[in-house]
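Take a look at this single chain in structure tokens; it is the form predicted on its own.
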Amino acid sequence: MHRTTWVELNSTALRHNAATVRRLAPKAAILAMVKANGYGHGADWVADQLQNRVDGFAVARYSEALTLRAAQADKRILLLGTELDSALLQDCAAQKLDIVIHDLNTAKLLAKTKLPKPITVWLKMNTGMNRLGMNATEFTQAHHLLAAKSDIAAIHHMSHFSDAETVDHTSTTAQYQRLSSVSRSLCNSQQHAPISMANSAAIIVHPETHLDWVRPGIMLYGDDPSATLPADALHPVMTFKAKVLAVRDVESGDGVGYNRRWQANGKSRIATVAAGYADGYPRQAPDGTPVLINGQRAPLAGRVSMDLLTVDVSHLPSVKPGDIATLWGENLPAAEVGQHCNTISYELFTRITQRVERVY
């Protein structure tokens, strides 16, 4: 098949990364984050590869949950914090979805909503992230309110760390203690509510926070947000590739691309690659952002345009049209590219557009 721009998605790497999660958190159940179309990797594909390796999946939108439920008839699927009304609560119960309740008003609404099937609820407490979640008083009220409802199958307790990847562990420890303390006050040994706090960074750096459920996201896709794991602990799942369309010689002082941002200091060779911001490559990428061509590094030279980008290959005389450029992935971490572009691997992965072919 003729390809000019594509991403390769490696199932072996994905399963390896899930095994790393299991090794780091052997006593916890795993709730794999597959929101945003599996961080741009394809939620159905990720779930299919991991269905026997994790204990459930989580998404952020009801439409994502429905799509995933069609492919995963019996797996636990958690709908993360969103707006919930009575009709949607009933639909979630009918679809056997777990739901996150992050405010007291929704807990009260659920308490008086007749459900077609019992539902599992994850109560979210705000312990310092200050996005979604209840304070301790509201959280306690919501727990008691829903514990008295006959069609609540189970209640879980959860929160979200704000900076588990940082060297200073003060905030993470305080957040962990806040939820743990409130949860203990609500449950005795006969009424234990499973607790979930650990995201990828906490799974790696804070084993004391693994508790009952861990929620790996970016580490499943090959990035270590803590930058502390050995190099082979996680493998990149996505490799973004494109063909070299042209190679041309330019003279000293010649500019390349819009506004001639990059100008040659001497005679140079420029490779034009079939990828641009319409494919998801960041327009803000500065000159010098690394690209691999035939496995060798070369710097971006000139402004990224809609369909094309240009690379200085003066030191690579063998580069020719038809050669393959790797924009991130194997041997070029997305996190490194993200640092050059003042962003993170999460955004790079999720901004890949529909016109880019997926090769599984």
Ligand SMILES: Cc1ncc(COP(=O)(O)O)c(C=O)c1O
Contents of the next structure:
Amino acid sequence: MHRTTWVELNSTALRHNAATVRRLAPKAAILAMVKANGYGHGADWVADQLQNRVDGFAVARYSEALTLRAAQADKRILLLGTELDSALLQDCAAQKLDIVIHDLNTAKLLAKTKLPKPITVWLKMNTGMNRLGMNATEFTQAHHLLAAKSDIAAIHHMSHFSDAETVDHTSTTAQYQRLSSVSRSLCNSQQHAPISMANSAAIIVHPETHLDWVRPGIMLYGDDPSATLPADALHPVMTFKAKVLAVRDVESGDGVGYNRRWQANGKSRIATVAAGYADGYPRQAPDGTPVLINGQRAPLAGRVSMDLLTVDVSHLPSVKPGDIATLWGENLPAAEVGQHCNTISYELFTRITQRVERVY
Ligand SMILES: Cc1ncc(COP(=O)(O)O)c(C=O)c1O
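Based on the form predicted on its own presented above, generate the structure block for the form predicted in complex with this ligand.
Below: every chain and molecule of the assembly, starting with the one above.
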């Protein structure tokens, strides 16, 4: 098949990364984050690769949960914080979805909604992120309300860290202590609500927060947000590639691309590559952002356009049309490209667009 612009998705790398999660958090169950279409990698494919390696999946939209349920009949699927009315609560129960309850009103609504099947709820406490979640009083009230309801299969307690990847552990420790102490106060020797806090950074940096369930996202896809693991611990799953369409010589002073942002300092060679912002390559990428051409580093030169980008290959005289450029992935970490573009690997991965072929 003729292709100019594609992502290669490496199942061995994905499974290797899941094994790294298991090794770092051997006692915790794993809830793999496959929201946003598996961080852009394809949720069904990711779930299929990981189904025997993790204990459940999480998504952020009901539509994502339904699609995943069609492919994963029995696996635990958690629908993260969203808006839930009584009809949707009933649908979630019918679809055997776990749900996050992040506010007291929804807990009250659930308490009086008749469900077709029992449901497992994950009560979310706001421990410092100030995005979603209940304060300690509301959380306690919601717990008691739902503990008294017969068709609640189980109650889990959860929260989300705001900066687990940073060197300063103060806020992570404070967040951890806030949920732990409220959770402890609600449990006794007969009753223990499973607790979940750790995202990738906390899995790597804060083993004390692993608790009952860890929730890895980005590390499954090969990026270490803490930048502390040895190089071999995680492998990139997605490699974004495109063909070189043209190579031309330019003279000193010539400009390249829109507004001639990049200008040649001397005689130069420019390779034009079949990837642009309509494929998901960030338009904000500055000159100098690294690209691999036939595996060799070369700097982006000129503004990224909709379907094309241009690279200074003056030091690579053998580059020709049909050669392959790697925009991130193997040998060029997405996090490094992200740093140049003032963004993070998460955004790069999830912005790959529909027209980019996925090669599994
Ligand atoms: C509630 C929740 N848990 C876990 C994660 C996973 O985070 P990470 O991809 O940093 O591991 C996310 C991601 O944003 C999240 O929203």
